[in-house]
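Shown next as structure tokens: one chain only, the form predicted alone.
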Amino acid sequence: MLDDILTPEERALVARAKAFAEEHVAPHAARWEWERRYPLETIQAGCRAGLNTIELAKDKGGQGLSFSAKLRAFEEIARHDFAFAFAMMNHHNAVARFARDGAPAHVARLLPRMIAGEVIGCAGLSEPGVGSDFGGLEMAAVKVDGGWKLNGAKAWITNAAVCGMSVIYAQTDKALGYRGIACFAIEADRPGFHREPPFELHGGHAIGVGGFRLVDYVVPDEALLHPPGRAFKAALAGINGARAYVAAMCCGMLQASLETAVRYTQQRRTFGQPVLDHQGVRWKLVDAATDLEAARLLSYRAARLIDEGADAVLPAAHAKKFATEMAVRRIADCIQAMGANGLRAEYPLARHLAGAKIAAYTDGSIEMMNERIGVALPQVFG
């Protein structure tokens, strides 16, 4: 298990994340869904609990812990709600990225408010017509005196419903392709920022997904995090981690689904015996348990490689492809094992199924993982 290589401090963090989720997320996750709302007050409680500073350097006010510790903490949170875990993770990542790459004066002014949860962060990559094709961004950035003028729209952005700061990517010269992309830290309270209404979904409302438009939005030079030629590479550097922790979150959801299904099928009796004793049901749950073990091994391997600074491109792609595909299938199997009761709101399975489907798209769809792995086939097996 990954926990075996964590430090005592990191294992304590995982335990705190688990306790936080049981107290603050589990009792409210269903209500967030039915009310179609973003749980800002719980995100802020997560900030007070330090869930947004796990990887943040100690000299910036963080805990300076490993990626593996962060992954395990959020796997525990996702057992109760993927959407909340993903929203909290995105804020955490915005905090760490801004603290690492921002200009000192800009960081000094804004970072304390992000750590406190007064300003929620997000990453502005996807656009209305651009998803996985990151090199095709349409948001334009033009150099002006003392800064940059930005125009364009972002869509499918986690935390967009409330974000006060976004790490966004924009194209400075389309002729340069991905080499023309630059990265900026923008603030929602500046002129030219127009927030779109949150998207109405069939699940995962706690993710706060939506978008915003920038209309002649001017940022000062200090808001440039990565200039053209470096921003694209910087964005890709974080994608392996995203794929690994999304895979781990899928493991958390399936763990909770299996626990629910096994308890139910032990208690529910049909034809004179517990439902779990029927081979057709039992073997489906056995398959789910085996897939859970395999997905965890893939996810944890990718996490260890990321912490070691090793090449995690393929391990992260394998983890995300397998974990997201199996989570959709196996959570559905857990619902099936419970019959129609598996869809009742008192159980979390339908919410986890929606979360697994969201996971199948975010940070590279299953199809994109197939392409990534496929490109490497000649080198690995040729």
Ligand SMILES: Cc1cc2nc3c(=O)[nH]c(=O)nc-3n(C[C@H](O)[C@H](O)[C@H](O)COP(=O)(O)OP(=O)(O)OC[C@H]3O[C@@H](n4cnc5c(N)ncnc54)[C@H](O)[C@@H]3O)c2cc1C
Contents of the next structure:
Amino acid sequence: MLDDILTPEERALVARAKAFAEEHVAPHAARWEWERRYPLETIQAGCRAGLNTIELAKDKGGQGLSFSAKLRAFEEIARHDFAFAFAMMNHHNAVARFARDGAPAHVARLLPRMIAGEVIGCAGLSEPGVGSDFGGLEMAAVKVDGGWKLNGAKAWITNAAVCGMSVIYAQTDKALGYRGIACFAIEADRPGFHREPPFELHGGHAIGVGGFRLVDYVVPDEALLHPPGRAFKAALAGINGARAYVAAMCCGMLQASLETAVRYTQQRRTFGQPVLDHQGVRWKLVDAATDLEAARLLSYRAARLIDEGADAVLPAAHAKKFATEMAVRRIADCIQAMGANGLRAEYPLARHLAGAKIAAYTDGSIEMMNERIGVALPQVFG
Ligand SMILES: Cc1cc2nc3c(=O)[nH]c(=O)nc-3n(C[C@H](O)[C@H](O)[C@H](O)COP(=O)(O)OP(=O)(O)OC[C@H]3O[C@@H](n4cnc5c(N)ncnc54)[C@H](O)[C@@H]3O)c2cc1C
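Having gone through the form predicted alone, I am curious about the other one (the form predicted together with the ligand); can you provide its structure?
Full assembly next; the chain just shown is listed first.
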């Protein structure tokens, strides 16, 4: 479907991402979860394979490919592990954002190390007390001579376990509300950066999600990516893409779950016939296949609109809402069809179920998607 509009170079990238995931992710993902660890060495292997430079402009050392190509590549990776795909994607996004918005001298110093995977990037909006309503964030930024002084905490940040660079949002003037928010590129090796231990997250240890505190952390002026008045808008500009690719990642997880369940129920027999031939089981998997088709169409449509520069707010919200909800329900149905064996760790289904549940929060929860769609109801249907 979406592959039809990709260039040959982009289709080759998707094939490379698929091969990378089969070789480097599939055999290890369950172990990362048992060992409760962040697979830094595989993230770095992903960097060497170009999984962090897909959208980065060619003159900055990237591949200059489309958003749709990136989405398809990461759908393939998420077939094997959502957590790894999400962590790798967040690093990619930090690379691309920093390269685009950073001060030239800062970018020249740091970007090559981020491309090489020596410095891992992340994005920090959420805080211990602030999630959905991120316009109310509390990290404070105060202007000082030659730079800014930052104080406050970030939480629930993907890649925080190892990040060397973070694109963070901080409030410069509470009275201005969301218009007072500014965006900075900060580095973890400067005084005042205190990393918290990563969170224990069922099914998501490879995301390396956690937080850090900034205590009288001073950044030079060059670290300001977006001044107050522009940062909040810049954060929202990237969110449609995130919603579309999270939806595609859910499709990848359900694709793998269906393949596993169909193969299993074809060979497992009860009451004298393959389990798949019992209508009660078959129709459940049929419903899952139909939902997968619909979720793919929604996420691919949002991706195409993003590449065309068209308004993708509602398509991305519909895609994320539908795909995350259906993935939780349908991956559980695939497990059910396999009986108790569906729960065994040799199959990826239980891990994918946890991944789908995690996906339902990242980059805006299902309720926030409803709020977004709800605000537009009068325009669309009124
Ligand atoms: C694995 C993982 C990785 C993440 N990575 C990042 C990251 O890299 N960077 C980052 O900044 N953040 C990240 N997040 C945070 C994520 O964006 C938040 O979890 C999300 O915004 C929801 O916020 P919350 O969890 O604090 O829920 P809350 O905002 O506390 O909301 C609690 C519940 O109430 C619902 N709710 C809230 N307001 C309303 C309303 N008005 N109407 C109806 N329902 C409502 C929510 O949908 C949710 O179900 C990550 C989260 C996870 C789980």
